[in-house]
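Next up is one chain by itself, shown in structure tokens, the form predicted alone.
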Amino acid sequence: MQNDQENALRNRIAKMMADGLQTQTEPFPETDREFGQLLAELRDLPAEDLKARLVVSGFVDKPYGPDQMRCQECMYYLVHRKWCDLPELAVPVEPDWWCRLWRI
């Protein structure tokens, strides 16, 4: 995906969240099994269904929780590309966003 395409998709995701997209931020997967179940749910979704993938993964456009977790500190975040490298998501993201697949 080219930079312009990634920026366009990032802007599209930002607009969806700014327009009030309701996502499933809870429950946060506390165990590997719960995390794996979320990944399996994402794998079952059509790859082109961006909205459903954002809903299931619990994306929000700001830091989340008492620890103010954000994409920037997640192990799947590629800093220079502003990209979530989790294969089940693989979307451009902003550093201050968050989703419940956040991991360190």
The other form holds:
Amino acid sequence: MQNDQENALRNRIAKMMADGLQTQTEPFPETDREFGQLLAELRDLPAEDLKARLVVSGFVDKPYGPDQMRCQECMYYLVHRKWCDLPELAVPVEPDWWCRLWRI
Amino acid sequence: MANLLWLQGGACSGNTMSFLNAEEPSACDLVTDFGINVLWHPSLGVELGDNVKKILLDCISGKIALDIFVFEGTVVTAPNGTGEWNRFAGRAMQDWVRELSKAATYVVAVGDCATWGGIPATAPNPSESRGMQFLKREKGGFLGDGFKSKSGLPVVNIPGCPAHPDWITQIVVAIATGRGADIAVDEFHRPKTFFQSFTQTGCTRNMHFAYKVSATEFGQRKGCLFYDLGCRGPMTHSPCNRILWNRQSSKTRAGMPCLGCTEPEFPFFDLAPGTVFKTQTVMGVPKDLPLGVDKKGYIALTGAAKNAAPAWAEQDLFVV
Ligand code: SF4
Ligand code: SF4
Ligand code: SF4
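Other form of same protein, the form predicted in complex with the partner chain, not the form predicted alone:
Complete assembly follows, chain above in first position.
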């Protein structure tokens, strides 16, 4: 049941990005302080506003930057659940996606 | 029998509290079973006023053999090197420390304040506090780089905020039972037997560390505290997960990150806001990596570990 819901949500997010959702991939938070500010911004958003959360966190549906960063190597990515475990996001993801809260 | 004298400088008494909590052996066992004669201690000493002063002077003159001099707290040297801000028994504590250290066979610094300066020596350090032989990572400290007690050992540093009771009692017992020569110390004068391994050694979250599964909040029953919560277990020399606290647990077992209190630069980042319980990162990569691991190796390791992570690593594992 949980899986079905998560799959449906994952597909919805994938479709939003495939349809050209413009998100804020820059600036990448260089320091822990900037990272914290981004988290605070996310916390201030209404929980149900998925689109706004994707925009602020800079979601893209492919690896990013010269280092080809992606969810797969990110600290918050749960491999088996294909889930972003960062409490401020907590959404299903694909291993090849990325967002600017990436952290290794 | 070994005579022990314990004094306190700029301190919160935390190490005394820790010492009084010792269980095997207890502070009483030290006296009854190991022949330690406590000449004076701020919480246990019965003498007051001039009688304390007399004990100290007799130790300095050699009338009383001072086998073990234990110092807790910083050496307060303010104002202007006089040490007058911390007076004891009629004079600056720093003068007692200098003379008693010269007279003692072994000098033992207990807790971070006495070893490296600890919290009192954190910037801006108004009390001009110093550790006995170090100030943070810098050699020298109050007694100077070359100081050696009569035993030939430098000040034996037992750091920690506070030091675990067993670290204190075992060193004291080793000295009292004639095994002082067996104490091997590292470059920061810490007994190797305790401080060669890491806090991470024996941590129940090691598998989560290996598979890069993070705890994101205190007390979570899964995940490693390194990635988000600033755990310093992989770069802190301490046996906290081998010699458990209260014989039961440790910070990391309870879901609280190690703060690295046995390392000379504790408290880290001079306690600047946002640096405690937070892993500092540069472009998403931790600033402080496990000791001996470089950035390239860390990234490669993460990729491999994530790929290999078993499903159970993502579930709550601990029931208590
Ligand atoms: S924080 Fe971003 S990069 Fe990391 S798993 Fe979540 S969505 Fe992916
Ligand atoms: S919680 Fe800390 S000590 Fe334990 S495995 Fe993680 S980093 Fe190491
Ligand atoms: S776990 Fe870390 S902070 Fe806690 S006592 Fe041990 S070394 Fe110090």
